[in-house]
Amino acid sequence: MSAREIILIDEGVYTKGESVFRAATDVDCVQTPAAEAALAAAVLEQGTRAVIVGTKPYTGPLYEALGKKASTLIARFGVGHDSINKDLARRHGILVTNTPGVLDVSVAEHTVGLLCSLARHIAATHADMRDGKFAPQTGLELHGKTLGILGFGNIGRRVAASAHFGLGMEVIACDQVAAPANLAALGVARYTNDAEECFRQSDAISIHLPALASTQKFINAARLAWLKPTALLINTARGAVLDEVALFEALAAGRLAGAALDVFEREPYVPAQPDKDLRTLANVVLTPHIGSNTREANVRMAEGALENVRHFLAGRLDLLNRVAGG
């Protein structure tokens, strides 16, 4: 590169790792609205070829900006791509990046402490605490029951391995493909790829699948009913698997024990249904999708996705973390 090129980052990711993208001496990163109307605006008048965005779903302009150029770049701050349209990205011969791994400890992490919160009622004996209430609740003790891991990629073996051997509790894992051959240095007890039969034996069911057609609402009102009444739900994965309406119902009928949330299907949250408002029941612990943002993520995350862009700008195409090509 013998100019430096100016790339765009969406403010909320820029704020995230600042630190990264203000010690950049090869490149100018430039903070811009993640508005996607705003971003357009800029990556035209700018004449960038690179953008590094965050989770705002983006559906049309940005695409048409950066398609003005033969070869540009959107890259993802983090490891979940569903708020990019990848047909559109291919059809304007745009390249998509992610920056995978870097978030692993983070989301696994934030699984467990979610579990822990759900079975001892930490966040509703707080908020009473704070209303000035002295009220405590019976809890569950988590050693030697049985959590239920939908999805074994990295996350879910990090959270396998917490569970077991910091909380002595048995994992069953869940995947379709053939398990690992290390299950029990990972903790797991047992691996199978009935998903009924993960959830029928587990006291505590976390989600970690990625969002693809084929599991679009797969926890659905049926499968939640393969879960026993005391069972917990966590989910640190992605909205869109977990059908918010089913969820609701088997919650306030007393089908379901516990949920904690860190993803939606509508970020920021809103109610799939008006009246089927999470927010209101008491047996739910929800967080603002706060899974992956730590200090260290948030640097590991800023410097893989300047990474990907210095890849794509030298031409190294090859040594790009690609989920769409262009």
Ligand code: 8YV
Given for the second form:
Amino acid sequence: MSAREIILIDEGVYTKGESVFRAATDVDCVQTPAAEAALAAAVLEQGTRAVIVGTKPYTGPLYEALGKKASTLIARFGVGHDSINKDLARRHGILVTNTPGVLDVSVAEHTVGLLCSLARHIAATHADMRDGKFAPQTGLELHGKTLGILGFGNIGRRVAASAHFGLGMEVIACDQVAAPANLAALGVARYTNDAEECFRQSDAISIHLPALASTQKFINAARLAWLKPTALLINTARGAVLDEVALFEALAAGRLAGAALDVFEREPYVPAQPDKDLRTLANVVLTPHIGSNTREANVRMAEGALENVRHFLAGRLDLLNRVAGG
Ligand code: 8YV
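Switching conditions: you have the form predicted alone, so give me the form predicted together with the ligand.
The complete assembly is shown below, putting the previous chain first.
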């Protein structure tokens, strides 16, 4: 048996960060099924004190298993931590960390890519070409159009700068907090605390809200109705912040021109209602939660997650990137 500490890593994120995990010589990084029952069983079997996880939600057995030891760690490979029950973790003496800042560039680039795909029907015409059709579709120039950014954190800021300085779009940023001082340098023409103002004035809206109790289905039928019928919507944040049935109905009825989603209420995607399957709509671009999935960001997330593990094992809890409530 290995004398090194065994770190169990969700198989999905292990694959993404494999070069980093394989190169570790101080700990033994073991690829483990992400399913909660299997991960919990492996924790008990290996006597592990730290696991590195992706975005799969964990609801009970993992906390019970880790809680058998006095102090343990759940290290997120990534930034969003809505998949972890922080109350349960705290009750079981489990610390929770994440890797903020290292995936912003990748998610922002994917967001801009989806916006361009929607505006010029890239995914739809590509699918037509594969079907043997040469069927041009008229697009929309983004230069001079208004992009609303809902949630002005690190990723929203990068999207704003790319859209303004790269594409020549006018940006309205919306968040609950006071406006940052340097709006012009961030590429933002206007800043508001009022989502309705942001939605009504935007030709495209990009969602960058975290999944919190207060943001569940924030983008609902009433708020979608604030958007122009010509508007485009992009969500690379979390599926939980958007009502997929309301979105389907708005798109199907022509009350919204198009939507691009990288994140879903349930992943892998399962329609919220069988007859409201977003994949059946022409004016939709869907990608399987790949916003942060670049070679570069994967290496940084793996390094960040392992760094948290190493600090934890060394007892340097002061150096951990602990998540709010964790
Ligand atoms: C995933 C993400 O974490 O970090 C987040 O919040 O949504 C993603 O970047 C990453 O793909 C690993 O599962």
